[in-house]
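Next up: a single chain in structure tokens, the form predicted on its own.
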Amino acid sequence: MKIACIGAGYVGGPTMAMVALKCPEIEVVVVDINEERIKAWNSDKLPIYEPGLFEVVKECRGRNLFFSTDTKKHVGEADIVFVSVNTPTKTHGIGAGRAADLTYWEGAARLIASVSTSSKIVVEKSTVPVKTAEAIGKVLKRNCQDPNVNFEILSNPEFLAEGTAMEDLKHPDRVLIGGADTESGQKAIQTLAEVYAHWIPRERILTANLWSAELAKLTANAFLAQRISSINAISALCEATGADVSQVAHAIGTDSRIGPKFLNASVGFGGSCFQKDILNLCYVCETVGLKEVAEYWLQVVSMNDYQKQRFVERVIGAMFNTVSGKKIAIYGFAFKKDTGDTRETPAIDVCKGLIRDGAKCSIYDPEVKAEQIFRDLSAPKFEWDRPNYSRSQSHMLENVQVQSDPIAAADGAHAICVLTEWDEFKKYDFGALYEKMVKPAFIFDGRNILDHAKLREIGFITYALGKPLDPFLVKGY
């Protein structure tokens, strides 16, 4: 058997090296038209940062899993081809804004269609828009020369974690595979299953119908983040009131029925797909009349630009509502821990926040490059998930500057913002960079992961969110 995979991205990559470990006798070729992505995946330098990841392309590589520019010559020969690729939020035209961009997964059909000699089962793995199926459908089957081959479309949606996507895919809560009910559908369902059952116990390979499968994986992501949105609602009562969002958070997630999962307040989400799968599921509710619903689940995203921008004016308020000049130092910008994905992250919203009211930017992250810094923080919104390789990638922005380490990113700094969960950040020595800062030094910590009561005997002013607040930043007017 041989199963390609087209778009060599967060998704593609690690699922296909997953594949290739445990299914030895299957051949797997991730495709790609990006030539330095592809060069990136055959070297020791891999464009995605994923713990575990590069042990395993390393032991597959050359052996079943390979990748390649040649798209035409592997998605010709594979049984099975994934489609991994970008479904941005349009940007302009009817539904900017919400609905899913499928310009790239039609291109991707268009290529299946012209190169099959043979019948094949087409996955969708990129989130898509429930009936996308339907759609690609008509694509494959009016582009295809051959009468006698036939096409069978299967959803299967990943559930991955950034951070975690390795274990994520070795020990999945379940594997959901959505087909036709057919005859042909059943049995594409079924060769899919096979090859996920190399590793995963049957009971969690789930199957469903297309649409259930294609509305399961928007559905999941909205859920997650109305936790987020949720939790984060109540740090801005809790600052309010003198209550602690952590010991809330605590009590409510000890209720079986809630749980404690994804209940960390935070400066807000990020990530490639929350806020889009959002947006798209929205943008379904509104094309098939249902307003309300689609107003309720915009609320979602509302509260979490809402997070951000409260973040941004407790920063500048606390420091005499100024921050003109003042240097900002922001430790973390990729949108979690261990990623170095910086896709719809928080720290983009708050650093043009801050830079509009004429702060200076010093980031430091582990993983993030110094220009995948500057083109987000110079791209418009919505324009990340698409690769204008033609953009300026080192435009440089005069109020940012990017640091390689955290010392020289708080040298002469008037505060400190913490927005990436970074284990390390826990282990720096605040009393040496306090010496090095402006007074009075603020900390502002966006995900509270640091000792407050130690930063405050240190002589930080403190903002925890979500936490009492520091009497210095208390009104008082």
Ligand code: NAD
Given for the second form:
Amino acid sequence: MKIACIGAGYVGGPTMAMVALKCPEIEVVVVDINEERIKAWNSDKLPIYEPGLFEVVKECRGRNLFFSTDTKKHVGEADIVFVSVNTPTKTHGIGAGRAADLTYWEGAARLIASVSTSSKIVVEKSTVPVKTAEAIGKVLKRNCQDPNVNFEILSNPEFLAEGTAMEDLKHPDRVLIGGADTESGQKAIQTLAEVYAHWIPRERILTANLWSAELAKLTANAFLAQRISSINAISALCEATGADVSQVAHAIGTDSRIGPKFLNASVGFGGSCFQKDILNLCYVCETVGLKEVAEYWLQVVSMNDYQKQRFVERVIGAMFNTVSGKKIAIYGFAFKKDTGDTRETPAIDVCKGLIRDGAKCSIYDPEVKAEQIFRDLSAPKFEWDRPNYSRSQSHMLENVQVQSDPIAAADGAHAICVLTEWDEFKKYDFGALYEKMVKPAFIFDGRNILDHAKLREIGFITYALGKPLDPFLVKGY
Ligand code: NAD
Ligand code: UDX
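Could I see the form predicted together with the named molecule next, after the form predicted on its own?
Next comes the full complex, this chain leading.
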């Protein structure tokens, strides 16, 4: 059997590496239009950072795992074609700012149709609006020259989280496969299930109809993001009342119906999926006339925006209502720890908010490159997922410095803002950092990872998100 995957990104790369590792008899080729990306996949410096990924790629690459730009050849030869291209939010036209932009998906479908001389299973790996399989089916069928070629479309959404992708792929809670309720549809489901059954227990391989599988992915992300917005909403109330959000989260999380996971209050959720997929869900609801349902889910995104804005206001308010000309060290730019990914990271909005008020941000992140940070801070919203986006906000960069050393970032700063929960931040010598900072020195912990009592002992005015406020902060705000 031959598998091709269109899209060598955060999902296509790790997922196919795992398939190749667990199914040595299957040839797996990951193809992409981005030559630089493919070159990196074939080198010792992979295009994405993911713990454990390099070891797997090293073991399989050249054996039964290949990365190539020869899309036509490999897609043409494959029995199963996964499509794992980006599905960003539309920036122009009808549905701008909400709807999923399926340009890349449609391009992939047209390509599959044009090179297919044998029947294929086409697997939706990308997250797509419900009913996409129907549209894609039409594109495939009407563009294939050979009437004997049959396409069976399956929805097989990916639930991996970045930073833990390899573990998630090795031991997933479940794999979901949706297919048509026809004999050939059920046969295709079984063929794909056989691939996963190489390493995943059968009872964890769930099957569903196509629309349920597509919708389950959007729903899973909406529910996960909703938990974070819910606890973040409570974090604001905690600060106003003297309650402690960690204690509240622990107390509710021990209720087995609620569960303890995904209840960490934060400066806001980021990542390429949550916001995009909720907006996509809202758009689908609106298009079928479910205005109230759309409004309900939209509130999850609004609460996230509020949380980022609240953090910025807290920083500015505490620092005597002005950060103009003040250096502020930003610790962490990635959207979460153990990844170099910055897509929709809350750090973008926080930095922009501080810079708009005149602050000079000095940014340190152990994994994110300076070039990426400069790109993110000069791109307008929703543009990050496109190769040639405009940099209309490049004026932001006048007040941005990127440091490769956390001490240099804090040297002469009035405040440190912790925006990503990197483990290394917990080990820093904050006494030494304090000595280098302007007094009063502030720390704003947007992830609640530091030892706040110790920081206060050192002399920092300390803000811990969702926790009782220092008297100084209450007055300042
Ligand atoms: P990505 O941007 O990292 O990768 C997509 C790749 O597809 C890019 O390298 C792009 O060059 C390539 N591509 C686009 N059109 C192509 C074409 N016609 N032919 C060949 N290559 C093409 O995106 P990603 O993070 O891997 O996400 C892919 C999909 O998976 C999205 O729909 C996303 O919502 C979904 N998803 C992402 C995650 C995640 O954690 N990143 C998790 C689950 C699902
Ligand atoms: C998410 C989903 O978890 C995954 O199933 C889906 O396939 C893709 O989208 P990802 O975005 O990679 O994965 O990371 P995730 O761990 O979900 O974190 C998303 C954001 O939420 C991060 O910014 C993270 O810091 C934040 N978060 C997470 C919180 O603020 N609090 C939490 O308790 C958990």
